[in-house]
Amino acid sequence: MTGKRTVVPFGPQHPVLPEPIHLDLVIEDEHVVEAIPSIGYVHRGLESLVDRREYSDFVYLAERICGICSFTHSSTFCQGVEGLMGIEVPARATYLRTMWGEYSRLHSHLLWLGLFADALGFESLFYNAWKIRESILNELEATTGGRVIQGVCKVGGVRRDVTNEFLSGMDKRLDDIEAEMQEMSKVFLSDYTLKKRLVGKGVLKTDAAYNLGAVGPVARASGLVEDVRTSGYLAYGDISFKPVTADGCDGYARCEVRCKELFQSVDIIHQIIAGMPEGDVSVPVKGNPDGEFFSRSEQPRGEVIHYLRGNGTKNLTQFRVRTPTLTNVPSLVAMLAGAELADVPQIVLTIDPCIGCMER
């Protein structure tokens, strides 16, 4: 116990890290004291493109800021664009934009399983994991013609239609595909190793967690009951179902969280074919936006926000994005602060960091 400090650099290249993110550590004894992040590696300036494009080009754009989030993104600016211009979308497209959300869900849920599991030496879960994530993307590539970029929405609907016998095949391969799900969340949730390194690590209480504005799994895994989707967006006000929370405020309640909002998108989807309604899919867009507008939506990670404003022409003058991983940032410091130095990297990937969708 020498009581000395130093710093020890984390990132921005890091085996844990999909992508670049910088942190000074401040260590003594082997324990943090201080986090301090350096962000700005991978910034590409969409934002700013915005008047540059029409709007109902930048919808593409707009779906290119996160390469995992994507469909939430692009639905989520044409739900913006829709508010600005009063534009009342159909119902089947309200329903096939929830139920695409659902399964970006799975697919940003089972690819995060797979690379902590990875991180961790579990390569056999990892596998695993990324094996169930491909019979999602098999049915997003089958529905809307992408598996990850899927260029399906627009302002006033959706591009594609699903047929209804096609939608009844879905429903029921979401069972096998939940099977396979229960037996890879039995070995997340009771394996002695991963609790081991899960438990009681990367602690953040609920008051710190309301205090540092923290969202998502993050959020509900400290006791928040903190979902954007009870408000009743698209089609979820006509859902039934109830925010996935966990009292643990550790690393093991936030694996806890994903695992069991897997269960939660299968039910939803589940509702959301048994209730799909009958008619068109889009309607016809005059005129250009005018005014401002915030829209909000609950991705994978948390709560997004887009801000957009326009002045009646066919360019918007202003678009922003809070994404979920910049808002988890404060969080993320407040974990790490009196945690081993040994247990930084699997502390951080708990956030489900999205550094590209956080920089844009």
Contents of the next structure:
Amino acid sequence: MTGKRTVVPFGPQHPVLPEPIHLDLVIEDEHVVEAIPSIGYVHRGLESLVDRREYSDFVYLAERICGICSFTHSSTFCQGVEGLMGIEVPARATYLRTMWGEYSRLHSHLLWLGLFADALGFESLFYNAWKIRESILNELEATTGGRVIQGVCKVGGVRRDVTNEFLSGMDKRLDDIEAEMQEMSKVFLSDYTLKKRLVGKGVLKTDAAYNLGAVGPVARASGLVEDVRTSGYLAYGDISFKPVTADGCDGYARCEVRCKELFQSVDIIHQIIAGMPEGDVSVPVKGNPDGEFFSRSEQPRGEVIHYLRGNGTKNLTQFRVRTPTLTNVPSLVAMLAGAELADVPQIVLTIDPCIGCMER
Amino acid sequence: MKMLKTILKQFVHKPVTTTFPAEPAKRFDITRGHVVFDPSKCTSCMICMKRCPSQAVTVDRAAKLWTIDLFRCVICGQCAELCKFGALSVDPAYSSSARPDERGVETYEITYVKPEKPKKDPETEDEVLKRE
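The structure above corresponds to the form predicted alone; please provide the structure of the form predicted together with the partner chain.
Let's see the whole complex now, leading with the same chain.
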């Protein structure tokens, strides 16, 4: 027997969503039959600004595509321009970029874990996650000068150097942060209420994840070993690490992957600090970009691609960004089909949607 | 019972939050708070105006005025980095909150005076010519 079908609008303004995405949920007996996403609420036309801004100034704009993965956006853009112009970046600059990239992964994952706990109604866990995030933000501010928008990446290297004394102190502070995270992630992975609301919800099988092109923690939670860091860009080639995967294919597995990635990032930062080479942090840049380049990197949410095309002038002719959230929307739609209406907010959150990123 | 340890710990340690307006926010030496302009050093070369990503700075060469729209400025610090004359710097203190009519646009009169070239001494010039 089939019930009457109704359409329930979800978003663009919803208590669990920090940013606007609208989903039309086709409901039949409290079960979602189909979810139809509509996007475009915060489109800013950033990509067309390349005609009016010099490539070296556009780094600031590329950084402002997203507030959470700002550093990775700027480093990916710089990597693209450097690839176009054939610039060899000093080793210390690539190590510093890797370190800041991992710090932003830490702060993004902690932010997500906090928001997720809040959406599930677990207020004290939310406070705990954000308390730990605060110390990560302090480290970022002390080394780059900015808490959210770092503004430290430039074409040809980085703007600021970090002293070796500060780096050795960072090792000690990271150990303290790790101990706090251990305590917090234990709650995320073993709490009865959280398990009850996550296990078996928003299932995305391995085949479906592969076919729908899932990236980042969503793909890794479905058992796919998808991590751009293994391609060895920046300093990742010198670092030993293994992508975190889980076989659960559900919301709990995605939470688990993110919790375990926190410790992986801490380990990577320890390795970076231990192997930090001496030398300059930037090289002078001459000339203009010509040709086309695909720049890929791993953001906290997954793979990001910056496509750049230059014609030998100061301005690029084309700039396109494919962000992880946009890639994960088909997976989200597949997860929602068959889910219960009450589980929709949690399932939407498990892909870590960043709408500002998605719409540029 | 597992949670009891965590709960008891909360009674012992100090609060992690701060009483913000009473206790000032934590700052670092390199924190980007606001842009500071020194009118006596600006030569109106207009680099800051041309390269500002948010177009917050305007320089009027004829009227000798340097203007910044504080609500447009994103405090990226590029102007301070590019200024060859040291007229711009970034201060770690955050600017206070205000309404647009109170503190939207700040205009400074440029007081820079080009230093005169030292005049050549005619006597020494003659000596040089003689030697040649």
